[in-house]
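Have a look below at one chain only, the form predicted alone, in structure tokens format.
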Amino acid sequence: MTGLKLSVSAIALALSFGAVNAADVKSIAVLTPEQGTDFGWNQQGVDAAKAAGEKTGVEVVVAEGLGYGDVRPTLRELAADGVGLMIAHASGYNTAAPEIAEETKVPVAIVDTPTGLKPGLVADYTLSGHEGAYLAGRLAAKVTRTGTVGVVVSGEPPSWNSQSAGFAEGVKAENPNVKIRYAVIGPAAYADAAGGKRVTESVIAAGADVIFGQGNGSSFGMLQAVETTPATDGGKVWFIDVIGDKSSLDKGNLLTSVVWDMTPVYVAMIEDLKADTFGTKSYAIGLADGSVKLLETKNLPADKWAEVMALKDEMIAGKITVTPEFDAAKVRAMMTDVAAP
């Protein structure tokens, strides 16, 4: 992030005024660890913040590529600049952001901390795409030739865990005989593209011909692996992505993606700020309002896609329910085997 200069006097001024009048929110900021061009978590967060700003008439400041270290200085700078909300769009920021919120009295939104709500000050948006992941699991079990699918993750944060569990539940509901290989690149290997490629290749070598990859930057390595490594039967390996749309990069292996649209979440946050209800509720995404959906690609078999869309309708109607599971140990127990660092 450039153009932000820390000023002790500016911070003091911000502190002297205390919290911004909720009804007078004029600008918000979104902070991301990687650039907002990753076709995934970071880009969807930035794009959603901009869209929410347009819908609500507030200015949006983007602070991207901040890394996974200490973001307190940046948070203080943004607070001093007068933003009315700071969206800390990374689980690694969920300690620093509440601290700076207490210090500056500027509200923050964090992830992966559902117990961290503080009225008027801290909101959590631990989102879960488990419904979409369930449908992806049903699809994976329908198209696998080898009878083995893989889940490759760049870490085990709650949002990844719930999708891994939803995917496994979908696979087993479709065909309980399909094996699920589960592999973790590292404890926080979100940007490790080389690790993503290496681990995905190992899962393919173990028999998987469909890979459900959750990785931010590391997903580019996963995609490279499926493009260059044949399945054990000599055929193509399919890739199921999450959060974003990598169709423009696809070389024929992208089956679908569990796409998230966080715009309704950020709009709700801004509206809650203006209504003085910020920090009193949790936020969710799901199939019913379209904030979670499966990406339709040119690679999808028409008959299998139609079957999965029928299942989606059943889920929206309440005929099929999927409960999110955020605990990593319970998620691992759902898999056929686990490879972790």
Second form
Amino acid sequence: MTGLKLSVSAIALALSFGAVNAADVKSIAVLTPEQGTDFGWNQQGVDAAKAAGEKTGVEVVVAEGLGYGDVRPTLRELAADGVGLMIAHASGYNTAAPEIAEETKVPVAIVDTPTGLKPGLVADYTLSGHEGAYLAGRLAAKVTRTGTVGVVVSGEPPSWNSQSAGFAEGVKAENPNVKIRYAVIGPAAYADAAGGKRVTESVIAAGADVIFGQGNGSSFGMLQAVETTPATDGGKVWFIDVIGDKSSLDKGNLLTSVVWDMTPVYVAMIEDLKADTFGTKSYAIGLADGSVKLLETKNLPADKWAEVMALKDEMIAGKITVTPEFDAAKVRAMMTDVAAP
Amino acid sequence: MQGLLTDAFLTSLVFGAISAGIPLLLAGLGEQLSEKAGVLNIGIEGMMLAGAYVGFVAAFYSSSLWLGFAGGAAGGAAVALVMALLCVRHGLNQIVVGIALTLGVEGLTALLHHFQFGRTYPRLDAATSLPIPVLSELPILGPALFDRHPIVYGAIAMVAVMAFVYRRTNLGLDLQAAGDQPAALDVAGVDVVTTRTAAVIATGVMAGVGGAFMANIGAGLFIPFMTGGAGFIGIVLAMLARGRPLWVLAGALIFGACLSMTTALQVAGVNIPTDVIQMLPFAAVMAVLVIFGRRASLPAALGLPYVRGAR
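Having seen the form predicted alone, please provide the structure of the form predicted together with its partner chain.
Entire complex below, previous chain first.
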């Protein structure tokens, strides 16, 4: 009987301790492989974490430019500093981060691992801007002169696969005769700017006059390629970026971007931590709440933009639906054989 | 597929192969020189990255690609000087120092880029080329091989220069002896430490120019971590080529050609796993060099510090 009382007391103490921990999220950390000024994945992650911290009254520690190597020492250091959540903002961190979460009992959020959820400890935010990418595909098919568009990616993580697939569906829905050329720079060539330029030049030489590029640092190489390489018809090559807004760097080739805002996701994570529901569900972004949107640039023809915005309204109303496709093999197959949704 | 095989597309593939191969060629030749002298230069990745950063900064502010390459050479040489001081002069472990230098340069260049260009990401104009009369008019190969920036011709010429130095000069003999029999070289009155130091710094110069090529011509900009292991591939090429500059060239070109082939297969819509396609360059280089480079050998004193009188 005494043993039972002790066990009950221990469980109650553990629960109350957990509840105190959960309610006391005072700081979170975001870890990024490149600097949070890349006008893309890393910057959106850092900016969103700061915005989420501001909204929820939580301090945000930024650990940026950590590279793609072993991030365990940084995770341990942040855990020792007492942060309540570590957002490991790179698919390359999704092995190390759960290990450190187990070791330190500090919750982590990882990407591209939807099956890796562990209640209270590991959450996944495999986000998909496929709805925005679909609209970008519709726009690309409207503006192409050569009848060929290109998709250049610096890897095949699930988030980008779903956007490549969404883009392809959009292109085919707008004009089934438009060809799509798809090329991957490397297995994880996120910072390979030279590779980005080289591959994009080849895709342009294969006839593409619109490039849908997904690539972190390597996307600057893609941008350089479209700026310095004419299309096969001698005209300008358009670039469609993802995640961030590179308008301030544009030399006249940026058509649009599928912009993400991860703030709602991070806010939801912090709230889940406080409510003890962290690691029990997946997070999403989309057109409806503005966490995914197409960037309006000065290069966009007004009539095409209006048409695409009308399509966006139809998507939000549920008249057009696009199912995310995360599998790389299926995405590659879609590039040669894709049907309109 | 047939509609895809236009002159423009094929030219871009050959052009891309050369662009991808040149930094590897320079890194591989540099590593080979260092290894000849007995220094396993694991820090070559850091030297390339330093060359890429300093080379880009110099080219950007001076608007001169040549000054950019000079800056790249200086950047690579500066990192090599540290390597030479620690490993050749003080006999520290070459692998540990090489890795530490690479990590240090990665962090330093990322930090400098962040403060200097993190909000602007400046990009250089396209490099001007020096067409070689007649040859540059050839279909497909002409524009890709003979209408390039002079640094491309210079890099390929370095293969002949290095082969000549190794086979026909006393300097080549000194380098060989520093790597194989450093004590014998010492007895012959040639300073082993000076010979190795010069070799390591020359390696830094070549790797730095390779990095500057990658930033200024390959990409037209600098991005942190942009070398992405090219220096390590250079080490592999040098190891497999085992002292023969021509084999470094062959390996670098095979690697570049396979990279272009992977792009071609993907653009053609060949639906096999990308990882399999992208193994091609590595598998091809290893297969060719292992088959044809078997009889050559690595220097006997490679990786060992030289201390006069030590046994």
